[in-house]
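The form predicted alone is given below as one chain in C-alpha cells.
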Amino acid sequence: MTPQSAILPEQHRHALFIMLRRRLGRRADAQLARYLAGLPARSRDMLASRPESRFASAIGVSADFWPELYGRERPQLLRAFPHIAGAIHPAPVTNTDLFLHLRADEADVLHDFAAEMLEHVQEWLEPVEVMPAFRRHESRDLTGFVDGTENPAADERAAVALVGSDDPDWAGGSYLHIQRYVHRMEAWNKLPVLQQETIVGRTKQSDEELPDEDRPRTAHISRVVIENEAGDELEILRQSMPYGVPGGDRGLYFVSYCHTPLHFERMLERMVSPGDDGRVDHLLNFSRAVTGAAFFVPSIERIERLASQMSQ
C-alpha cells in the first residue's frame, strides 16, 4: 500500500494545516466521498504542474467521522485524542473531523490547492482552523532550538510512521496527532541560555543532549524520550513547523505520524500529568497547547477506494 505523500519526506519550506468539521445536520454522502477519493490524484497533478514545489499532501479522518466514510471497517487502534487524567498543563481536545496537511517549497501552491478543496467541500464541511507554517534556518523552532532531533532517519521513517503487517487491511496508513502550541516568547527570551537548555534538555548552539547527570527529569527531552521494557525507544515521526506573525500568536504546530497511537499518548501523558516520578514538562510553562486532535491517514489506495465504496 502507498502512503500519502506528506507523511514521510524531510521538511519542506512551507506547510498549511487545515482542520475541518461537519456542518450542522450534514453527513458524508457519495458526492463528498468521490471528491475526497480524488484528492491524491489532484495532489499528483499539482506536483506534475509545479515539480519545483515538491508539493505533497495527506488527509486524515477522525474516529468520530470515520463510520460515515468507511462504515464498520476501521484500523485496529483508531480512537479519539486522549483525555489525560490529572493533567497539570492543558491538553485540549478540538472538535474536528478531517485534517488536511499540505507541504511544499513554494507557498502559492498550498494556497491554490487548499482554496479549491475548501470551495468543493463547503456544502458539507467548514474550516475550524487554517494555519500556514514555515521552516526556519536549521529547522529551529521559535524557541531557538532545533526541532525534530529525535526523528528516525532514512528507511526507519517508514517503519516508525506507517502501519504494517500487524494491521494489513490498513497497511501504509498512519496515526496522526496534532497540537498547536502558543509560545510565551517574551518570557522565554528573558531566560538565560543555560536555563533554556536545562528546560529543553539540549544545548542551544551545538544541539547536543545534556548529560544524564545534568538533565533534570522535568526537561522536555526527559519527558518525551521513553524506552519500553525491552529497552527500545518509543518513536514517532515529527513533521512539526513554526507558525505565527510578529506581534501575534507564535508557536509550534506539532504534527506526529506513527504506526500506533500509543507512543504519542504516552509522551503526552508524561508531559502534562505527574506520574510515578511526580514530574511534568517544564517547557510547558512557556508553551501552551490550544488545540488537539487525532486522525487516521489511510493509504492512497484506501482513500481512492472511497469513490466506489460509498456508491455500493
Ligand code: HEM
The other form holds:
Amino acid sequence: MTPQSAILPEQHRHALFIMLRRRLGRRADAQLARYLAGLPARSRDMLASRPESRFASAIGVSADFWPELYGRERPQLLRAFPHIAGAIHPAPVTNTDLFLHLRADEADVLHDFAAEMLEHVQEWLEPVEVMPAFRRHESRDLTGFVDGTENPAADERAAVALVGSDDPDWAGGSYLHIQRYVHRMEAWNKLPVLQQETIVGRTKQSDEELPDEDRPRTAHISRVVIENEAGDELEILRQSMPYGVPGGDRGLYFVSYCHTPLHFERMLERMVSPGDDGRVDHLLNFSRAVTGAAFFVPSIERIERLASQMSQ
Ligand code: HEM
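Now show me the form predicted together with this ligand; what you just gave was the form predicted alone.
So here's everything in the complex, that chain up top.
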C-alpha cells in the first residue's frame, strides 16, 4: 500500500493547510467520491509538470464524515479529536470533515492545486480555514527554537507514521492531528533566553536537550517525551510549520502523523491537563491552540478505490 505523498518527506519550503466541512444538508455522493478518488493522480500530474517544486499532497477524512465515503468499513482506531478532561489550557475542537495537506518548495503550485480543488468540491464542501505556512531558516519555529530535531529519521519515519499489518485493510494510511497555535510573540520575546530554554527544555542557539537536572517537569520536552510500559518512547512524525503575518496572528501550525491516534492524545493530555504529576506545559503560557482536528489519511489505493466504491 502506498502512503499519500505529503506524509513522509523531510521539510519543504512551503505548505498550505485546508480544512473543509460539508455544506448544510449536503451529503457525499458518487460524483464527489469520484473527484476525491482522482486527487492522487492530479497530485502526480502536478509533480510531473513541476518536478523542481517537489509537490506533495495528502487528504484526510474525519471520523464524522467517514461513513458517508466508506460506509461501515473503517480503520480500527478512527475517532474524533479528544476532549481532554480537566484541561487548564485550551484545546478546542474544530468542526471539520476533510483536510488537505499540500507541500512544495514553490508556493504557486500549492495555490493552483488548491484553487482547482476548492472549485470542484464547492457544491458539497466549504472551507473552514485555508492557511499558508512556511519554513524558516534552520527550521526554526517563530519562538526561535529549531522544531523537528527529534523527529524520526530515515526508515523510522514510515514505521512511526504508517498503519501496518495490524490493521491490514488500512495499511499505508495514517492518523493525522492538527492544531493551529497562536504565539504571544511580544510576551515571549521579552523573556530572557535562559528562561525560554527552561520552558522548551532545549538550548536555543545550539539546539541541544537540557540535562535532566536543568529541565523542569513543566518543560515542553518533559511533557511530550512519554515512555510506554516497555520503556519505549511514544513517537509521532511532526510536519508542523510556522504561519501567519507580522503584527497579526502567527505561530505554529502543528501537524502530526502516526500509526495510532493514542500517542498524540497522550502527549496533548500531558501538555494541557494536570493529570498524574500535577504539571502542565509552560510553553502554553505563551501559545494558545485555536483549532484542533483529527483525520485518517488513507493509502493512495484506498483513496482511488472510492471511485468504484460509491457507485456499487
Ligand atoms: C505551540 C506549539 C508547539 C511548539 C512551539 C513546539 C515546539 C517544539 C520544539 C521547539 C521542540 C524541540 C525540537 C524538536 O525535537 O522538534 C519540540 C519537540 C517535540 N514536540 Fe512540540 N511544539 C508544540 C506543540 C506540540 C504538540 C501539540 C505536540 C504533541 C501533542 C508536540 C510534540 C512534540 C514532540 C513529540 C517533540 C519531540 C520530543 C523529543 O523526543 O525530544 N509539540 N516541540
